[in-house]
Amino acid sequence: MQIEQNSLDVFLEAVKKLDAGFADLPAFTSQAPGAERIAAALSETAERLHDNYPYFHPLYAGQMLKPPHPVARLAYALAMWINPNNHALDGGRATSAMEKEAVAEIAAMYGWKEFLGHLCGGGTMANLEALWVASQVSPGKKILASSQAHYTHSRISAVLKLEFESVPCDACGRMDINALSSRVARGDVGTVVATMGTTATGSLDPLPEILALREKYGFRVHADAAYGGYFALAENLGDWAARAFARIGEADSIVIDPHKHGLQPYGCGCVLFRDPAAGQFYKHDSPYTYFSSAELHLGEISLECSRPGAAAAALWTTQRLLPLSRGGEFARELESGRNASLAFFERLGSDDRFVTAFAPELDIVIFAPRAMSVSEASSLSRKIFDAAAKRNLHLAVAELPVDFWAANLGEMQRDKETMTCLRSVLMKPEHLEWVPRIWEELSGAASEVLASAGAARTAR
């Protein structure tokens, strides 16, 4: 049996103990289609839902995906029994509060206890209600962000009309401190944007050094932790990693996306200002949502309306069963992924057939086959991605700058500016045991690959 199942006793006990709540209302007759049909149409979407990678599996260590836990799932589906919306309070009570509490134990992993914030439909949502409260604060002043910032930021920019930069990388992925002083001191930037794990490698943005810079230049801090928010947590970070985190409460807002490495379903992403004042740009009338309760409504403090109140649900029940406490079962989880990529990066570092970049900061690894000039190295890589896939290990590829490789290259002809390479995102708890099989499928891949191009080079 690969896919879990043997929850769903628990969650039938569990929709017997909610319908027990309703038990007082009088009796009625669903509208809902019979069993056998329903049947059916389960049955044939079980059948297309074939046409998808094993996310759920451990060979599957290619993008951010990562299976919700168990009782996410149960809970966000007991919920739709209800499907109550977090807009208002009218539309769902029971999980307005649950939502209030879930997000309020996340922020307190930075230290915040006053604060602004609520869930949202992921990353993209939460940075964008970000940088729209950072150019209502500081009007016509332009954002910042590394080069390898997720491109939202960009796009988000260019939806609300604020003027974007990019900030050039040094060789490890991070913001460049010397090009991000020299850019602010023009004094025309009213937010950085400071990457807190990037999405290609997994990079953190050298943070009390941006910090130390608004101090002297006044604009705002976002962290877009959308990804490594909660290694915050984490007791095996490296000292730039442990630094970084040890600031991140500092920033003016925080996104982080729970349906990463928080264990829920797609999609939940949580935004979060330091300053509670952040509402007063929220405030808006409604004729029909908030006059059943004067206690405030999320859709007060939120841009999206309808928002499903089963993703509060399976936070908080997740957030029940696996608190968000430094040494907890929870963050032993994540130090085990980190531990993962550390352990794939010792083999890799060790094996001629690589080259390898920097070290992992969290549980990205990024690599490459050693080879004769950049562009046969980027074509090799798609072909043991290929070969991998063949033996179900699924990997991913990334072109990345040449530069995150310079220190290794050898005499590799650099011969294009940017490299196609393999990269894995090492974040399933049991990524960790998983690494020797990881490496034989991916060591047997290369060999295939390899010998043939050897074979191919040697009859030119």
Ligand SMILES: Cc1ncc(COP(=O)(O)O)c(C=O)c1O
Contents of the next structure:
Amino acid sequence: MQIEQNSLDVFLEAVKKLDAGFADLPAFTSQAPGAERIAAALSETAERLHDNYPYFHPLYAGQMLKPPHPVARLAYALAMWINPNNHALDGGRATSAMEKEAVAEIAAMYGWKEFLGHLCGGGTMANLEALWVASQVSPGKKILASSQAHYTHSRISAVLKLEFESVPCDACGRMDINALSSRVARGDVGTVVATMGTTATGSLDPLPEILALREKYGFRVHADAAYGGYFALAENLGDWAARAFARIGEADSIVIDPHKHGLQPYGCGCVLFRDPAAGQFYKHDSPYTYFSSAELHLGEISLECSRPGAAAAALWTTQRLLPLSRGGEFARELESGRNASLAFFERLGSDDRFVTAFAPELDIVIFAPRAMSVSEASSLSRKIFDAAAKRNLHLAVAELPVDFWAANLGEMQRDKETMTCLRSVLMKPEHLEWVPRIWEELSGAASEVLASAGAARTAR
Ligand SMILES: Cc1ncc(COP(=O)(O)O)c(C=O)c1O
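After the form predicted on its own, can we look at the form predicted in complex with the named molecule?
Now the complete complex, all chains and molecules, led by this one.
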């Protein structure tokens, strides 16, 4: 059995418990087609879903994909019998309360008690809200983010008609603080986006230095911690990451994605504002929405209207089982992914067939095969990607600045400014014990590809 099924045993009990809460209604059976027709349609779906990489398996060590926790899947499915809408209390009383509680627990990770925040569709939507509020606070001013920041920032800026500028990165994929310093000195900057865990390499921008520049120049700091945000709980970070996370609570806004490292199904992002006054920008007068209560309806503080209450139920239940505390089970699992990436990085670094970049700051490793030139390494990367997939090891490919490898290139000819490399996000807790097997498959795939490249070179 590859796909976890044991947790389904407790599900029916929970459905019955939910049902019991509505026992005083007049008898009613909802219209549904017979079980046979449902089974036939579902069976087709199961068949169609085979056409996916096995994201749930530890040998899937490619993109940022983590299976939701079984309890999150079940809580989401349970809420589907109600299908609450967290736009308004009229649509989802219980799940709106759960969202407020779960979001308060996330904000508490950053030391925030008085704040404004809510769930949303994902990191893109969360960052859109943060940049939109930033543009309301300082209209007409520029948004800055590093060249390794998620592309969503420049695209969102275009959507919001805000001027965007990219700040160069150093050889570790972190915003170059000298470049930022001279740019903000020229003025006209409203917001600096500090990425706390870049998508490609998991690098962290120099937050303490960015905050020092804020003191001097008075711009807003938005922390895009969509990927890295939960690592604030990890106790095995290097000094650079630890000192950046120690200051994250000083940002003006933070984005974190429970659907990345928070064990949630897709459709769960979160945006937080340190100053609850950000709520003023969301104000609207809907003549048809908020009648059931004078209490805060989440739609009054979010841009999206209808949103799945099920996402809040899933997050709340997961945090009930795995509280967001340092030293707790949830934090230990994040630490385990980081240890996996360090162990993998060490193996790569001690094998001449590979060239490594900088050490992972979180749990993402980038590497390439050593070759005569960067362009040859690039084409070999793609071949290793394919050869590894044939062995059921699924990696990712990325195109990154060759500067990231500069210190380790040795004799390799630098004939390109970017290198197509391999990338592995070791974000599952199981990855640590699977590093030897991942290594075995990668090593086999690399030997195969390098041997045939060597043979081709000799034949030429
Ligand atoms: C740092 C960062 N910001 C924003 C996003 C966009 O998030 P989403 O894909 O949830 O919209 C990502 C996605 O990988 C990310 O890594």
